[in-house]
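Take a look at this single chain in structure tokens; it is the form predicted on its own.
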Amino acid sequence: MSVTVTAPAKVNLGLSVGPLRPDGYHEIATVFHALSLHDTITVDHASEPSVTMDMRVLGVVPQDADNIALSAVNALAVRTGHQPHASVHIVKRIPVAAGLAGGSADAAGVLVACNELWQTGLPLAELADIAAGLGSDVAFALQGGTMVGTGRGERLAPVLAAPSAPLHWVIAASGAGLSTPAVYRALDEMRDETGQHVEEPAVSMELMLALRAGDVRQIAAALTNDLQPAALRLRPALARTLQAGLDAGAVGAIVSGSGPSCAFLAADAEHSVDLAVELSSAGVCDTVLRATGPAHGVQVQSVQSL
């Protein structure tokens, strides 16, 4: 039997970063927003765990024990007492080390796919508990939509947004990724340099009200990311990318998560096409992608008996 699922990328509509915790992580408060941009993951029975990649984007992903997809195979096996007999094949469409949680999406996809493959029958809540141990964004990728994340991002609560048309995004991605730990270290250094008192993280009320109103321009005005200055310090060229998107008419622009991808909010579908063309011709990024949100979390596409 083989199981194929899709798993979504994400942007952070708001990301507030608190002080460094004793465990080396930072407390955060964020609004996750799942995108229609996705990876496709297929799992099959195998004598031992393995992962292969079909790269549709620039970048390098490890295909050994360092791959989070294999960590997900092993974590589910340990929880259920099942042998980790699964080969994983990933069609990679989410840019690598890009602030879009592509690795987390793959781990979430593997949890759902192997749960189906092995017929272990774990409910979503238990898969989410395993996901929380794998990475900060994995639990969100399971569920998708638009959600508030706290703790390291693993504690989730739905956002009550007004029914509205999908948000249309244009993503400017770089072939050279940024290390998430390096961006957090740069943020800590910048705060130390200025002697900034770091408050406990909180999602902005302006963003929550904008989401509840379902107004694209209100949402655009409320986009925030505490990691953006640190990403710009490590990758100064991102300032040019952000400005190029605004010059091309984006209603909102933000570095996605730890970067280096920049997410631009368009007024509507037609505008997103024009914006993507302008960014492609501006020469400020390696890849331009269009997506909508909020998207579903991990979705089973097919289950085939071999």
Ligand code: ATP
The other form holds:
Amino acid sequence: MSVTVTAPAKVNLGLSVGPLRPDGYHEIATVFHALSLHDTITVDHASEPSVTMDMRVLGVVPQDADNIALSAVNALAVRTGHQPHASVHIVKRIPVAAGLAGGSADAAGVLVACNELWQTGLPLAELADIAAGLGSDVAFALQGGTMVGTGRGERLAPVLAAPSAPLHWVIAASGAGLSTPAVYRALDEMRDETGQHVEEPAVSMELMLALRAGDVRQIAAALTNDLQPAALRLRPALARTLQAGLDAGAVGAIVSGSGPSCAFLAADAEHSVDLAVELSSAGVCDTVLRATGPAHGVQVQSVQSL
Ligand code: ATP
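Next up, can you give the form predicted in complex with the ligand of this protein, since the form predicted on its own came first?
So here's everything in the complex, that chain up top.
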């Protein structure tokens, strides 16, 4: 038997980062938003776990035990008592180390696909519990939509009355990724330098009201990301990318998560095509992608008995 699923990328519409905790982590309050941009993951029975990648984007992903997809195979095996008998094949369309949570998407996809392959029948809540142990964005990738994430991002609650009309995004991605821990370290350094008192993280009321109203321009005006100044410090050229998107008519522009991808909100589908063309010719990034949101979480595409 072989099982194929899709798993979405995300942008953070709002990302508030609390103070550095003694255990080295930060509490966050974020609004996750799943994109139609996705990886496709196929799992097959195999005598031992393995992963292969079909890279449709620039970037390097380990094809050994460091691949988070294999961590997911093993985590599900441990929880269910099943042998980790699965080979994983990933068609990688989500740029790597890009702030779009591509690795998390793959892990979430593997949990759903192996649960189906092995007929282990865990409910979504239990998969979400395993997901939380794999990474802070994995539980969201399972569920998709637009959700508030707290804790390290793994405690999820739906955003009420999210817009029914899709949002149209243009993503400017870079072939050279940014390390998420390095961006958090840069944020801590910047906060130390200014001696700024750091509040507990909170989702902005302005953003929640904008999402409730479903108004693109209001949402664009309410996009926030505490990690953006830190990503800009590590990659100053991103300022030019953000400006190029705004000059090309984007209604909103933000660094996605820990970057370096920049996410631009377009007024509608037609506008997103124009925006993508202009950004491509501006020479400020390696790849330009279009996507809509909110998208579904992990979806089973096919189950084939061989
Ligand atoms: P996040 O925002 O969740 O921190 P990201 O989107 O910035 O993540 P990823 O694409 O998830 O970044 O990659 C982060 C790191 O994880 C990369 O250095 C990559 O080599 C490694 N990695 C391991 N497995 C995978 C995978 N299946 N897909 C992508 N990256 C992976």
